[in-house]
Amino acid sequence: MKEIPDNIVLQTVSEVALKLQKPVYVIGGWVRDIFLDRPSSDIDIVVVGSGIELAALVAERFERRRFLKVYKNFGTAMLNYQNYEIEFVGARKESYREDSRKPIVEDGTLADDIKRRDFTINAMAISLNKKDYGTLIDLYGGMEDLEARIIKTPLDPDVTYSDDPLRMMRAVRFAVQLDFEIEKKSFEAIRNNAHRLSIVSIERVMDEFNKIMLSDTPGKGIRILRSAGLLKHFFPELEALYGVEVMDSKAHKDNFYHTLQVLDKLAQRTNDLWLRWAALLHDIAKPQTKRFDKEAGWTFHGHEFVGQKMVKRIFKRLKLPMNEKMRYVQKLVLLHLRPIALTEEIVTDSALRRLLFEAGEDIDDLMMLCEADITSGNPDKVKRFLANFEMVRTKLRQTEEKDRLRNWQPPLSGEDIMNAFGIPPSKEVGLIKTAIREAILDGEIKNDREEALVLMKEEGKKLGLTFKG
């Protein structure tokens, strides 16, 4: 048996708990974690009685009142100490409405509130009492699962999946953050409860989603997500991704394995939530733009361009931040193809400077995102594509050196304009900063105030404007 961890906060409440007579164990995440030997920073702390009380008394014992957080409705307090986040609930029964995943709730024993936990793997408790501290209560043989590295329900899992269907959700990404396995009763109960997901908030399936999308392999949680019937129910975009069509004796590549190959590839490089939503949608839009053509095959043309749009509609119905992380993802979805068009032994230099401008700040990520996205399986191509992308690497490196267009600024504003030539806000002068920008790009002019104010002039009395200095 592992000893219990040296540990300031429970060795506090243990002695807090035994002022009160009240029994007091801390049980779930962090007790499975002592024997994985994760790091684990939350604490949960159940006790036969008020868990509000108890919480009270331990934060005046670490003089953190006043950072106590308390839910009255739920009977669970928060208590943030040192990198401590400890939650203290009394212990308690549950009992399931048919049309929502919140319980009722009443007082209960600690068997009660063991038999109400997810998995048999976060059922264990460890008592924090004076007559027999750090003793292991596992009722459910979740050591034995911890062991045989499995995802399995304390109770009946049909009804454990029907009643709060997010835990199918939570069963995906604990098989994929602790790379266990769910057990085949289990999973056919998630199978069969897929439709229940419906009655749980987008919000609290999407934190499950991004926890998954933030796991060291991504692509596998997904993948079970679809095979067990939940993906479909609150992300049929993804899932319509799924499949080969074979037409003439031509087949596509199945675009949902190549997509999470790209994902699982870039998630060994990043840990950057929005780049790797930016893999999982890149070729979001390939089902929409599937054509046959009897002499090239398959095309997906535009694919880009209607998977930037799409972005916007998935962000907002998922409850996605809509700010500058869609934005980000929006872009890089739209410029993905474009750096392949650069590995072409001749390049212009007005290419590169419209990559670099349009890229801006994330030319280094969309490159990471591009080399992700070659999955052939001849590795000679791959070698040979990853040898290209260095070399448009490199070209982007003496682009920005000489022409400054990462994060660009226009030399002139169009209050700049205005003043030259003494007009009002008018089409006139976004012609002209227009002008300015393409000739920049195109290398006529360099990015630079004074030969852009050459051009304004000239472009000022092209529209019949004068020049007032």
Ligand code: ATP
Given for the second form:
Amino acid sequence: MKEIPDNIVLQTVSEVALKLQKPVYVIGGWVRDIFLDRPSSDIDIVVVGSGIELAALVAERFERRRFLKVYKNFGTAMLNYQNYEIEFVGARKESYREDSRKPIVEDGTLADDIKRRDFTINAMAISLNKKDYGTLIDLYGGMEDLEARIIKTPLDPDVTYSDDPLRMMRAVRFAVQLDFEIEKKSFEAIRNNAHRLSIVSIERVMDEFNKIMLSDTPGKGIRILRSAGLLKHFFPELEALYGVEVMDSKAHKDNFYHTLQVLDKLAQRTNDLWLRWAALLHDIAKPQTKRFDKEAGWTFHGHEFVGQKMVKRIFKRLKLPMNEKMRYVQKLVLLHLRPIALTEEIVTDSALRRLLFEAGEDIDDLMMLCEADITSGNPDKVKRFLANFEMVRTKLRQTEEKDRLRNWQPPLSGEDIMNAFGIPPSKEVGLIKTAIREAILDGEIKNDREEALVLMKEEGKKLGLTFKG
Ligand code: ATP
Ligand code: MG
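Give me the form predicted together with the named molecule now, not the form predicted on its own.
Starting with the chain above, the whole complex follows.
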């Protein structure tokens, strides 16, 4: 049995509770993580009495009264101290209605409170009471399940998941975060209750989904989400990637497994959530663009364009940020085939310049995505493809050194053009700007002000404008 580590928060809570004469325990994630050797700074305290009253006294002891957040409606309070986030709650009993995951709550005993917890491994408590400080209270075999690495509910899983369907997402999330197995009975109960996910707000579902995305093996998590029947209820586009079609005895690859493989490969190289999202969505439009051609076999022409459009719709529906994060994912989806085109023997400088210009700051992320996109089972092929990409990287580097297009700013601004010809903002300004940009990307002029000025004069003349100097 493990000693609980010396901890200023737990000791203080213990002293305050002794004065209050109320039984108090640390419970849930913190207890689980102590036994898993993943020390955590989230501490959940449960008291048989008022969580808010206890929290207020603890806050006073820490001289943090002003920072205490009280949620009267929930009977909970939250305090930050050092790097700890401490949540206080009074022991409670919960009962559920059919149409909502929000329970009816009444005061209860410690046993009632343990009973309402989602998983046995999350339902262990440690006493902070003077008489038995440090004693583990494990009413549902949490320790055994922790050792066997099993996700299991304390009560009947059918009832547990139906009461609060978010727990199904949490089961998958913990399975992948901790590398645990969901117990068979639990898994079946999830399959039976998967449709109940519809009563959970999409924000909560996505909180869990993004935790899966940030785990070491997000692809594995998504595979479980599908086999548990959950995925289709909030992410039908991803589900649609699943499966293989055969024509003239030619099969295309299963885009679901391919995508998850790319995602897991990329996850080994980056913790960036949005780059991982780009991997998740890079082939999302393959089902829509799939055609079979007698000669060419299976094709997915334009899936990068259609995919880019789908990104926006998907982000909107899933209530993900509609800001530069979304545009970044769109950009990578749109460009994910471009580096492949650059692996050809003969590549024009103009093609290299255009990619640098369009990818901008994100060129390295794009290359990382493309390298992860190689999922061939043939090691020779993989080696060859990677070598090709290395060559592309070199060429891009050379072009960048020469032309500095990564953070390209036009050598002449709209303002410059308006002043030069004494004209107001107008279509002509845009036309001239575009002509200059295209000439630079095509390598007709250098990326500098002098050559741009010459071209500007010529273009202005064509448009009937008089150069004023
Ligand atoms: P992490 O902080 O890594 O997400 P955690 O186990 O601490 O893991 P929290 O969401 O912080 O998870 O919840 C704290 C505790 O509250 C859990 O350990 C569990 O006992 C309980 N809990 C949280 N959500 C639910 C739920 N939907 N149903 C039942 N119990 C829950
Ligand atoms: Mg927690």
